[in-house]
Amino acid sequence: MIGVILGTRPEIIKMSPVIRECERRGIDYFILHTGQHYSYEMDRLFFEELELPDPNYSLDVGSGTHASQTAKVMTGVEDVLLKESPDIVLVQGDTNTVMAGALAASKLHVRVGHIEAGLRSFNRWMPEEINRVLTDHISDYLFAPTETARENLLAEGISNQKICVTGNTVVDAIYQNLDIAKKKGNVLNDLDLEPREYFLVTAHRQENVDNRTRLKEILRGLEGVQKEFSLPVVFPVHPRTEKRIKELGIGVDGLNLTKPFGFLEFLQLESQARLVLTDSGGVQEETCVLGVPCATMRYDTERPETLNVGSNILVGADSGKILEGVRSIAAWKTGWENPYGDGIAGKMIVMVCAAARSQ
């Protein structure tokens, strides 16, 4: 039996190819949703949109300090693992759910597979970096998306025998879910947008939105982009970001602030944007796969492959640098090579897990 542990919307998206492959192969598995950022009821739309089965277990741990959230996830995961006794547990990414789920499984001597292993920003101030490193070092199977990620793991003394370079499940998810998205409505029509005639923005990282100076600079930079290019800047506002904007009393001018979208709607917007500005790691990957230029509002990234192929640049959290960066890439042509594989990562991961169950 395979235990699939997830807790955030990006994890649902990137785990969707693995879940679909388990279904296709008739493999016994269960889904445990921790509800790290949202309750399961709020995330139910994602499962429905992506045509995935409902989770078997929902913890609804909610937000909180890193310590309290990690403790709640570990306690809840431990209870489920004792009940189900899976052969292997799969976690994806770098959240508290990932680290806590992997640690709970490891303490019970349940094998752990880490999807998207080996990513490094080399910035230990980021809580995600701590989660990545700890999870990699207690995992039994490390599913690295690229050769760069594999090299990071080897440099930290992890055995090559534990590592499997699979590509990134984001490629599978985009290919599979674009097909689903095409059957749904057209969000561009709903927002009165023309393809390649708008910018798309996401911002949610703690180091950006919890810092008044950085958040204000990001918003001023986005306002500058809108004024200079006279194109809509569509900004689906993450609940954390919306809360901080209100708490800090920061005015916003000229931006098209919207509610968060479901993944299929966001995928439509992302695939047709002229350029995307983000602080999200997953969006850096998605734009690279979709052939859409990306400006990352951070000073480092655990996705250096996007920089290397020329789909992405770092513009930091400075209004002038953001505007300068958009100027430099607004006229980019697509055509870079996708470094994240050919869309079979989910199949490879499940194949390794199926073999592991017989050992």
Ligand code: UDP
Given for the second form:
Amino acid sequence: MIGVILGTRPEIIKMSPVIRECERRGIDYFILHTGQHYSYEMDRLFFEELELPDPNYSLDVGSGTHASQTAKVMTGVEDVLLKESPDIVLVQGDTNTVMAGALAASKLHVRVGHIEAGLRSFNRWMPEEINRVLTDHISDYLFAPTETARENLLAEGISNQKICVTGNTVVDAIYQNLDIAKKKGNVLNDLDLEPREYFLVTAHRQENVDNRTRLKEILRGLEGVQKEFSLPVVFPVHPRTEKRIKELGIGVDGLNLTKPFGFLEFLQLESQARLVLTDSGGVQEETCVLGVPCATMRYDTERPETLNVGSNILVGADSGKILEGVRSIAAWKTGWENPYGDGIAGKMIVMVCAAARSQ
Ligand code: UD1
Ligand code: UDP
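Next, give the form predicted in complex with the named molecule, keeping in mind that what was shown is the form predicted on its own.
Then the entire complex follows, led off by the chain already shown.
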């Protein structure tokens, strides 16, 4: 039996191809939702849109400090694993859910498969970097999306025998959903947008939005972009960012702030934007796969493949640099190669897990 552990928006999206493959093959599995994300538009909406089965277990851990959230996930996961005794658990990405789920499983000697293993920003200030490193080092199966990720793991002394380069399941998720997205209404019409005549923005990284100066710089940069290009800047606001904008009393002028979109709507918006500005990991990958330029509002990235193929640039969190980065896109060459695989990562991962069960 496979235990699929997830808890946040990107995990639901990137695990969806794995869940679909388990369903297709009639594999015995269960879904354990930690409840790290719980607002309708960060959680339930994706189960509905992607037609995923309801979780078998919901821990409802909710929000909290890193330690309290991690502790709640660990104890909840332990209870479920003691009851179910799966052959392997799968975790995806770099959230607290991932690290805590993997740690609880490994202490029970349940094998752990880490999807999206080997990513490194080499910036330990990010909570996600700590989660990635720890999870990789306690995992038995490391599903690396690219050769670069494999090399990062090898450089840390992880055995090549544990590593399987699969591509990223985000490619599967895009291929499986882009056509469905296009048929499901037209969000551009709803928002009165023309293809390539708007910018799309997301921002939620702790180091960007929990710091007043930095969040203000980002918002000023985005306002500058809107003024200079006279184009709509559509900004679906992550709940963390919404909370911080309110708490810190920052005024926002000229941006189209919206609720977070579902994946199908967001894919439509992403695929037809002139440029996407983001600090999201998944969005850097998706824009690369969709052929849309991306400016990342960070000083480093664990997705260097996007920089190498030329789909993404780092513009930091400085208003002037953000504007400069957007100006530079006129000179960009599109048509780069997708470094994230052919959209069969989910199938490969489930195949390896199925073989592991019989060992
Ligand atoms: C988490 C992950 C981050 C990932 C992101 C995906 C960690 C350390 N961080 O960040 O790596 O990129 O998810 O979106 O695991 N909130 C709600 N409703 C929700 C969820 C959160 O209102 O459904 C608000 C709460 O005020 C909460 C805050 O957002 O305190 C932050 O949530 P949390 O899960 O701690 O971190 P994220 O910023 O969502
Ligand atoms: N996303 C979405 N609706 C939105 C914004 C993002 O469905 O309004 C999707 C996006 O397509 C990507 C994922 O959310 O698949 C990225 O999640 P997030 O940025 O929260 O986390 P990260 O990837 O940085 O961990």
